[in-house]
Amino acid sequence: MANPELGTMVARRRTFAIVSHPDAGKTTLTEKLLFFGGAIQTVGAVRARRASRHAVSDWMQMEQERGISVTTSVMTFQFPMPGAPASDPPIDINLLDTPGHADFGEDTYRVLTAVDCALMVIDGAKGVESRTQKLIEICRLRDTPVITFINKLDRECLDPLELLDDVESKLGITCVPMTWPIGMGKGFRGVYDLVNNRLHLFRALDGTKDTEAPADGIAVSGVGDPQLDALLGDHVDQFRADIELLEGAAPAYDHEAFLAGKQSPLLFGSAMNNFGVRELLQTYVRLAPPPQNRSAVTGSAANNPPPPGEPVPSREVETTEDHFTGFVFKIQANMDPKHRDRMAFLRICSGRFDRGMKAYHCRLQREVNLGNATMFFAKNREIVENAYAGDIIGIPNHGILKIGDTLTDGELLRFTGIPSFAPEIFRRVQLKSPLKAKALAKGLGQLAEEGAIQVFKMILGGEFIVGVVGQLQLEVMKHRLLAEYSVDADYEAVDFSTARWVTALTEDRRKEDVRKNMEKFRRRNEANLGHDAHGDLAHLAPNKWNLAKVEERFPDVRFQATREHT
């Protein structure tokens, strides 16, 4: 049953992830959103890679050194609802800055299961790039609403109408401009707010523009207002021509189409110069949905999926129901190297979290103490007293919580859609010092627990084989093992190029036949079999042709390229 008090708290929350191709300005935009949200007091903290300062969301040493994001950061801040009375409480925003690089796509995928909206950042000079396409495909699978921000208008960019067409043709999503740029690069004059009929004139941080304008823009009566002729000069004719084209081609904003992921509000600006960011944040708070209901598997099926073909019992978990529920979508070790901690990121789906409460761990089927849960501002934290659906909290973890775990107030549930993907690069770990064997096992175990790598302990010989999706992910693993666990090792290439998790097919077969088939499979392929960090059996193959032959020889075995966390 819906609780009106909970309904009020949930309605004041927004949870979103920022996604983009690498170098589109995503982390810069993250910092500027925090600035306009009042969470930080200084802008311009993103500098060249060798600068002494770095993005607040890039807390890991390797991120600071290379100027890239390699792990997801969670940040919480507040922002007033546009047009609301000053006495109204602000909106609580949970912002997740994700890695842009394809090698860390698994982390980004899991984050997208924990948010209700996505903010897509596009480099105005490059348009839609490959990584952006893949991320939006993931959003489309879940019908996640997407808001689009075209960045770097202070540089020479593609024509705005060309950018509009590029987004629509490559991503298959209809764009509805909320603001429109006037000029670009050295001739960039500002943006026009199409919703509120206000002109925002550009002024670079270095003061190169001589025009001072109010922060909330200059009110005009419309695109025909004579004020625009004086304010925009030579740009005014092109601006009016663009708006005339838009009025004939761009559809009207449809909120239901936006919530269904079919329309995307489109805004322009320059994150580096703090320009257009306030308007973006106002648009997001006004249009983005509050936390949404989620489907979950119920009863014994939460831990023991029924055989293929049998119905899976499930129910809709409403955000405003009294029952507390949430799921772990990320584990992060050593956010504070001084304490060697591990933190489980929990998305609350319903009910209310209270400090010190206990919850039912559905996988282990026992109560756990949630301890001093925290809310995040990058690596800085504050103890949280209460939290509601949509909030992301961190729970100190000592190996009890894993990615995909569901916590409730007693009901046996499992939220679905949090997978692991088969790795494509494999290495054998050879320690340089046998004294570090314990540290290696701990480091590999914790990195696998995070989902940063896959670790397979081979049945024959018991050696560790690590698997990653991309080369950069491998470099991060090496760096972290050395920096966080003092493990110096060699990483030898092995004769594996793909992996599949294996289980027995059980439909219409007796248990004895299933057991015999799996024993035969194990016996014939023992040299290629290992257990992952969760204890699940996996087959490592030298190439896809070899894998296909094994699949052909053992039709009673299911080979899976993804593994659902259960």
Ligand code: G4P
Given for the second form:
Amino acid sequence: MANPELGTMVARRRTFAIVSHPDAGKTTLTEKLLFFGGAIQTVGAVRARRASRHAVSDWMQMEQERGISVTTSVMTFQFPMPGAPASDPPIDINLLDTPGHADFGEDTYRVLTAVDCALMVIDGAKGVESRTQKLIEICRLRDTPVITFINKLDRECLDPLELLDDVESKLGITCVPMTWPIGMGKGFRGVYDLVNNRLHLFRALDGTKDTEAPADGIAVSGVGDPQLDALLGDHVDQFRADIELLEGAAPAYDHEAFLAGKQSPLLFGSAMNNFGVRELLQTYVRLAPPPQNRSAVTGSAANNPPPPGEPVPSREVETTEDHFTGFVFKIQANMDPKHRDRMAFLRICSGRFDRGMKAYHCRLQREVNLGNATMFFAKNREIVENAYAGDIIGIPNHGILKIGDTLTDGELLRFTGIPSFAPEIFRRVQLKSPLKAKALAKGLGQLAEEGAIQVFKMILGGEFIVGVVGQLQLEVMKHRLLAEYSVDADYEAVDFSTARWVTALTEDRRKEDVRKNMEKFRRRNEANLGHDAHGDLAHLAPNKWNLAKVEERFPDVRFQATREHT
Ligand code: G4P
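Same protein, different condition: the form predicted on its own was shown, now please give the form predicted together with guanosine-5',3'-tetraphosphate.
Below is the whole assembly, all chains and molecules, this chain first.
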């Protein structure tokens, strides 16, 4: 079934996202990656792009005011495969931008379901920070491979061996250094490329102006090479001692372990100084996997999940098969407020997208037009002619596409693994005018479909409780309800801090008991139960302790912190 033309196109594609804690240097690194990928000629363009985008949408002004990126976008650029003949086409790279601010969550999380590899940026002075830890947990849901970049070596950092330890103990990932730093801060001399035995001497750049690429480094015969004594001076002994320690402590690189998300190749550098960025890109295109096959539920089960306990028909969708497939992982609303259009971001999983084609919308079971799909470059949006597995296309639509939707060339399918995440902040929505109740229900429903927020309609009383992962989502929601649905709403604190989707744990022989226990669970917990926008039942609890108690009392009920869209 594999199509050789598609095989070639897929093999030279890479799709990734950067995960990091705010301020670790993600924006700076993104710019430098685009610069080395030839997509931008001057640094500062990423920030400029953000600024210009804000102008098109009212609520996005919030981003600008707060100096953060609320939305996620896609950037494409190219980079040659190291060692390949110059006549070979370069690798096509899709970089999915993830909003990095601590305030913002679910959107970021879901972007990670659409990538084949993650680039983890760590501030060398701080080690693994909380947001990074959370994002890596999400990567783990799909065993996404991770490449690590320790940034800001031009500043005083933690000891490099300590940093390796930190990643291993906090994230459970073993690091395999591809480069090793020599000195740090004021005494930063450069990095040693352990794979190619080259020394890259550090030269500080003015990060805002000087975009000159650093030289290829100095070839040496190994860490014992006497050239290093002259080049590194006082640092050479420490360097050799580190490498000796490293040889005992770090495992050899194992590609399978990397692909399984268990080992992470690690590089050191300074994004601001363009230092180590090219080596990072070279390592990335060499090691990161091309777009991967994905499993999907097939046939009518795609829209109507069989009862719990019954087998779910599924198949592996191969990236190189002729059939076009893809799934929506993000909806961005109102790029143009005049048209109320929403951009659905579709990750292509197989086949080829051709401009003007129609696709089969599996949930609605009808054809949709993908005529004006766009692709994103560093600076511009362009109409797409062709796209392949791993590519992301933007489809403007008026709400017919929602997160988790699968598009195909006719087969009924649903890609799995695009979850909702349990919100952490809850509010009761209060209307200023009761006449707007209908508009509020519509607005909340649509915002929930986009994945911007989660809405629970409580069983008792039917009131709406909204749940978000980050505080900022509440502000965005309030703003959008007013701007788009003319609903003036406010929030009231509620005594919930955690939500779990609940289903019955079934085992055939005890079906009847389980049903009865589920009934009992519902009766006893009515005040805490509500349905989300997909009609799935969720239990809202005041705190983790309380949740644990309920879990203990009802062992036949399954409580899940993530929920796949059905
Ligand atoms: P983020 O997107 O992860 O939030 O981080 P961002 O790139 O905005 O970087 C956060 C701060 O760290 C910025 O400083 C940036 O210049 C600085 N930075 C990034 N890479 C390096 C590096 O390799 N070395 C050093 N020393 N600093 C680095 P800022 O003062 O907050 O902003 P700006 O005025 O420099 O733009």
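Here the rigid core means the biggest group of C-alpha atoms that line up within 1.5 Å when the two forms are laid on top of each other. The structure presented is a predicted model; accordingly, all values stated were derived computationally and were not measured. Positions refer to the first chain, counted from 1.
Superposed on the core, the two forms differ at residue 558: its CA moves 2 Å or more between these two forms. Relative to the superposed rigid core, the position of the CA of residue 446 differs between these two forms by 2 Å or more.
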